[in-house]
Structures are given as C-alpha cells and as structure tokens.
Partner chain sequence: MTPKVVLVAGVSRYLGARLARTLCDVPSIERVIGVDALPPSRELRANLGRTEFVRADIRNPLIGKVITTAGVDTVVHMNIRAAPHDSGGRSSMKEMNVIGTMQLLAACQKAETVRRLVVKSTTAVYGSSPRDPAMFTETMEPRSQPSSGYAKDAMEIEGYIRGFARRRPDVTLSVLRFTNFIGPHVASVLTEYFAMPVVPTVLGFDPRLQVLHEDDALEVLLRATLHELPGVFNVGADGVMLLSQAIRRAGRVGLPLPGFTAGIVDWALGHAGGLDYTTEQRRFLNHGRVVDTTRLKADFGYRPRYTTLEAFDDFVRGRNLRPVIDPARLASVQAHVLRLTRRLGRV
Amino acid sequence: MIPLRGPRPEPAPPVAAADEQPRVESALERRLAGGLAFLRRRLTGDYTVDEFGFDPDLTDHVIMPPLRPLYERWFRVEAIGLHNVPSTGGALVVANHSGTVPLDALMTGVALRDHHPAGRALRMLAADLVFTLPVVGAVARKAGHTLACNPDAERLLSAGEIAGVWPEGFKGIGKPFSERYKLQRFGRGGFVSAALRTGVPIIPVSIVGAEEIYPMVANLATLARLLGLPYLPITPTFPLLGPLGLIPLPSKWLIDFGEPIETAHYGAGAADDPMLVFNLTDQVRETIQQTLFTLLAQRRSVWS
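Which structure does this chain take on its own in the form predicted alone, if you write just that chain?
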C-alpha cells in the first residue's frame, strides 16, 4: 500500500546574512539621478521664473556647479559671519570690489547659497555693460541679477530678497595693483536710499584675496575706449601668456559678512535726507575699509 503524501510545504524565504547592509547609492548614481530629474523638469516646464527672469532650478544645477570648484579648491574661500545675514526677509549686501574680473561677486553668491543656513540666493545689482554682453547678459538674468538702479533694488528688497551691490563699480575692479585694498569712492549712496525706503539692514562685506588673482600693472585706456570697455588690463600673465594668462592666480580668500546696520527705525522718509544718506554711506565704507585692514593683518600669506 502506497502512503498518501500531503501538500509540499512552501520553501522558506532566504534569510539575509546578519552583516548584510542595504545597498548605498553611489555619488555618481546620485548625480545621474539628479541630472535626469533636472532634464525632466526642463522638458515638462516644471520650474518657476520670477519677474526678473530668475530661474532658481537652472541656477542651482547649471550656473553654480562650475563656480563651486573655484570657491572650494582654487580660492579656498573662508566665509566669516554668515550668521549676520538674516535667514528670512530682505537685506542689502554691500561689498568692496576688486580683481580685474568680478569673480568676487560670484564667490559671495556661492558663499550665501551653499554655506548660509537658509541657502539664500544673492540677487546682484550689476552695471549696464553686463546685460549688453552676449550670453553673459542672458545668464545674469537667469541667475536673478538685474540693473543697479533704485527701482529694481527696492522691488527686490521689498520682496524679501538678498540684494548685492558693489558701489566702487568699475573703478574698484579696474584699479591698479598698487592701490589694492584701498576703497574707491562709493558714489552718491543710492544703495543706502534703497535700504532706507524698504527698511532692510545693510550688511557690510569685506573681501580679501580677490586683489591678487589678476594683478593689474597697466591699463590700455585708449584701446579700451575704442572697444567700448571701462579698462583693458595688462597683468604679469596677460597678454604675455595668451589664453593661459586668463587663469586667475590661486590666492587664499576671506569673505567677512559684518554686523548689520539697521535702517528700519529711520522710516522710509529718511531716504530724502541727503545728510543721513551721506553719513550712512560713509559708515558703510569705513566699516569695510577697517575690516579689510584687520583681515590683511591676520592673513598669513597671499596663498594660504
């Protein structure tokens, strides 16, 4: 007699080894996934652009990545006092300008976006020339920057943005190396008027290191005028080394965000008081200049 067999039992699920860990996604895989997600947003239109043309998604994934190696490894920027920049609401960043090519403004933007606790975007108030240059003007608009004029500044500040201004303008970045770290004239204080009308704090910012990236030893002023440029520099490496002369020297940078100068208690009408505007402009300029002297005294060398 053949014994009857019952149903065959289901095989037990495999038991994971005690030391088996879940698979960790590699950095390359994360970058690929982020890139594909970015492309999908661009193709589907799932991104926002404000009234100034600012495209945060494009800025974070296309414009900022090439600047980060400069910030972190080439200039080895050390940002000081980022806690002085508010995490919410408007503020006006005012900084010294230098370096022949305005990389100082770009590095300040990276500091705020990548290293401020709130990841704030810096909306720069730039000269007209920036927006007349092919490609550069369009990229500047996409990065959220606009003309250095009071109406645009006040709109940004009223909307709770961080606006940045470099009052020395071309006189700052185009000054000879012999005048390094000596602030040029700050103009008529239009940036102070914008801060007073909107009641936002002014953050004085002092940048050390940018003066040495392209030491300008001469200026071909006549040729610059013919080309419609504010200056045409000669440096120890340009034009002598040709395209290689365009590589900035790897100086060590310090960016110091100073204590805010409050303006809300003055009231919006204070912007029409020329003496107050002059005094606040002078206070900001003097604060930046004295901080530059302090940072230079503390710096071990230009390169470290």
The other form holds:
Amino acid sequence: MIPLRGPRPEPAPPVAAADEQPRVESALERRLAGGLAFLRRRLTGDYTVDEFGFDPDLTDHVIMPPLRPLYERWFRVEAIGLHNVPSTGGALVVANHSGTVPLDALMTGVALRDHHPAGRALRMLAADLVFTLPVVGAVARKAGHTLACNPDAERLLSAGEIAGVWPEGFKGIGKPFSERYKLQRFGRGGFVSAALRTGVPIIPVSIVGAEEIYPMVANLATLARLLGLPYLPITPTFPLLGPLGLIPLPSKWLIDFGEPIETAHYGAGAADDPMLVFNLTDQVRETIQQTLFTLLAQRRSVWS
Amino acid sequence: MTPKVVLVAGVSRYLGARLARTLCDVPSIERVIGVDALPPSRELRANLGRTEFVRADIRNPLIGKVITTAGVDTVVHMNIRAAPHDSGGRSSMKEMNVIGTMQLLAACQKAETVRRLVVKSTTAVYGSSPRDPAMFTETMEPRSQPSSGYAKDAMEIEGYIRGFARRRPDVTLSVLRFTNFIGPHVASVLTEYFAMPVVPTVLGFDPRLQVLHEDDALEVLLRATLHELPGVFNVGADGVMLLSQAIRRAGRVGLPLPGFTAGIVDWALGHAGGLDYTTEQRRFLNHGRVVDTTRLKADFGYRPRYTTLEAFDDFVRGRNLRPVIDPARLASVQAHVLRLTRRLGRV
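Having seen the form predicted alone, please provide the structure of the form predicted in complex with the partner chain.
The next block holds the full complex; its first chain is the one shown before.
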C-alpha cells in the first residue's frame, strides 16, 4: 500500500485575504489534498487507535472542528494559566461541573488541545451512563475518554496522559440555577488516590460561564427516573421553544488552570492513607471554590 | 522438568493438531498422544507426524486409562469449544466442555505421573459490558457475570481447575486466557463474521477488539508445554482495532442495525449464513473486550509477534478476501481529483 499520509491540513483562516490570490489556491489545494487523504484513510481503515479506543485522526478532523467555533465565537473562552499544565507526562485535571450538558468538559478539552503549547489531548473520565448510550459512548471512546474507574485513571496517568475528572458528577452538572457556582460533594476522593498512586500533579481547574448556558429552573425528577436519566431539565427556553431551546445561551467563559498540587513526594503508599486522601480532596475542592469566587467577583457581566 | 510424554486433548482441530505436530519435532519428547472425540480431517491427519491418535471422548473414563498406561507427564487441555454448531448443539457443547474437563481433571488427579497441566481458557471469562474497565488484568472480576454459553462454561472450567490446583499442588498449572484467534487457517464465529460481504453491526456501538494470531497462539501453547510457567495469563496481541475499522480493512461493508433487531438478525444469520453466534458472542461484538498482557510479557516471557492489526491483515490476505472497495482504486481516484483541481486552478 502506498503511504499517502499527506501533511495535515493546517488550521488556516477559513477566509483568506483577497490580495493573496496564488497562495489561496495552494492553501485550498492543500486542504483538499488533506481532506482526500483523510477520507481514503477512513474508508480503508488505515489508522490506529490506542487501547482505550482513542482515534486522534478522527478527533482532530471530525470531533474537534464543530467544537472550535463554539469555543472561539460563541462562548469566547479565555483559558488562563495553561502553563500550569505540564507539556509532557501525566497530570490529573480536576474541575467544577455545571451547565446541564457537559459542554464545560468539552471546552476544557479544546483549550488543552488548541491553546496549550504542547497541544495536549484531554482524556476524560466519564460517567457509566455515557458508555451505555449508543453513539455517545462510541464517540466518547474515539475521542479518547473512558469510564471513571480507578484502574483506567491509573492506566492513563501512568502512561503519561492528561486525565480529566469532574468529581461532582451529576450532582454538579444537574443542579438548579439557584445553586450556581456552589461546589457539590466531591465523591469519595477516588481521583486523589489515583494521582497519589501514580505520583502525578493534580491541577485544579475553575470554569466560570458554564453555569449560565442552560439555566435549569426545574427538574422533572419522576420522568427522569422513568427514562433512566439522572435529571430532566426545564430551562427558560427548553422545552418551551422546542429545538431552539437546545441552543446554549452565549455566556462569556473563563477557564482557569490553577497551580499544580504535587503528589509525588507522598510516595505510592500514601493512597492507602484515607486521612491524607480526604485532606487533599478538600484542598482541591477549596482551591476551586475560592478561585470561582475570585473570578466571579472580577466578572463584570455574564455575557461579556 | 522436560516433558517426555505429552497428551493433547482436542487434537482434531487446527490449533491442537498443529501443536501436536510441533511437539513431535522436539527430540526430548518421547511420545505425543492426541485425543479427541472426533477423528481429525484427512488433511490434518496427514500432518500429525508421529502423534498417536486415540479416539476417545474426554467425558468417558478411557481417558484415565490412556494417561496412566502411557505415563503421561504433561497434559494440554484444548478441548473447550466456543461454538455450539460444531459440537452438536448447546447442551452437548456444555457437557463436552464442563463434564469433559471434570473427567480429564479427575484422571489427571489420579495419575501420579502428571506433573504439568496447560489449559486453553479464554478472555470471555471477563464478560463484556459497557461498564468494563478499558483493560482487564488477570486479577479482575467480570463486571457482569456471563450467564450463558461459552463464557459461562469457561468460568466453570476455571473453577474446577482451581479446585484441581488445591488438590494437586505438585502439578504446574498454566491457565492461558486467550483472546479470539485469527489468521489464515482459523475457522471461528469471528472469522466467518468478517467473511460475510455485508457485516451487520449494532447501530451506535463500535467495540474495541483484540485478537491473537494463530502463530502466536501456537508459540504460547508450545512455551507453556515445554517450560515451567505456572499462573494465569492473558494472551492477546498488542494494540486494538475498532469493529468498524476491521470491517473496512477486510474490505467489507458494515450494516449498522438498531439494537432491537439483533435477535432477528441472529436468527436470519443462523439459518441463512450458517453463522451461529451465542448471546455472549453478540455482547462481545457489541461492547468488545481488551485485556492487559503485561504478565504475558514480563512473567511468561513472550511478546506476540503480530499486533492486532497485523494479525487481522494476515487473516484478510490469507483468506483472500476481495475488498468491496479496492484501496488502490481509491488512491488513484484521490490522485485524479487532485490533478483535476490543479488543472482547473490554472485555467
């Protein structure tokens, strides 16, 4: 077989200046060549995935592109402190969760892939529900995410990947609008013991703006239970405006990557010390909560 | 201990026959005894070398007599069947697998000469569910206990084997949990599945698959037979592939169907295509399974020569599967389109 892995199409500006006629042509040609090569690779199965099912080729060319305009134009995300995320080696990103739909997780992924100097892939640890759903589960695996369980977290971290957890889980993402920016319970601290066991730093991440995208005013808990869902939101626009209600409100976002909390000096046995695990969990939670308050105090408006 | 008299149970099938044949070439081995309930095909029989074939059902006590009279020191148990159709139905398959293993273990326990037991088990014992960890290590339990079929047989068999290990601690026991075999000569549900021109899949699911090349499987069985390697080992190739990717590499056309039609599809395939997969095999093709092979490389001392993708490609080449979409043709179309746009750009 002829290796036709051409150069990847660069994320060039979609509309080029008119006075650069010849260069536009070649850029277009390059994009076309890149697109065709991609299509051929997909049709012949000529690509590799890692043991988690992560397909970088598909993620960069198909899964990420629709998220970028959302990141750049709609939410106008500002990523702060990306230098706190190491360029090589494992790290555990821990963030607050909100917004009814886990767009906060996806935007954190775009920030690390597009704006971190090393273009790091964020491997999220997602709820069981994600992988039982058709399509969603398969896409999540291809985007490099896996089930939130200790063996997978440790496997990712010891392989030098950046794993992401949202320890509030459904309690955080499905909370009513009135409780915005109040961190929920942080689980049992499983993420801390995974970091301790692998000796990687924990990076507390505070996300401001995601709370306002789908303000949840009520929750149809009974119907949700019938459908096997963790919650069923009512927002000012959903289901009132039908599919239009699915459009998130264009709040202005800040994603703050905080200073890493090192865990290597505790040693691998520290994971079996529940008091240390509780204390570290609290420390991470407090750091995120305080940063959220600081960022909110600095914010002039939800929309700009 | 170097084995002198080896008994291979399940010699009438491809891998068993190949193992027996390879053992015949080891000079230190005096006798190779092949046992199976069915005689090997003429082709396999011609290739058995100096193997002494004994037609015996491992379910009957004759097997014990064979072991004691020949003074067998190493038993390789490969008589665990995955598909009901070549075992005369599910109930017969279960009896063959579970009762057969019990009989064989009972015979081994009685025979003073037996010093080593190698069992071909399966990674199906881990089950297959959407809540599985990304990779199973040997110490992990299945998230959902397999409730039927091959996987349940394998779990029960491993249970009896643990019992045997307690009663005969002097016997070196190697339990090899293999992933699905693949290669030019393997005939299994999986290979028949990929040989269909249109391959039905479950809509919205794209499992990760891990396979093992037949040559690597033989090497691992051989190594376990000839050396002292006690323990439970996952045996699979490095790397994984997605089901959709495998279908494309084989040049097949995938046909994703909604999950609720699975029952009808299975029935239709069973009747029309002769493809007879059981519930747990369908679960496998729905959720996939990947195992960690660190122990195989570190403790057992074997690194498979083929990766999952290489093994699969070798199967595609060996079976001469004609791709529905020819890769060379695609490449030429690609070059053509590029030339055309370049010419259009110049005008």
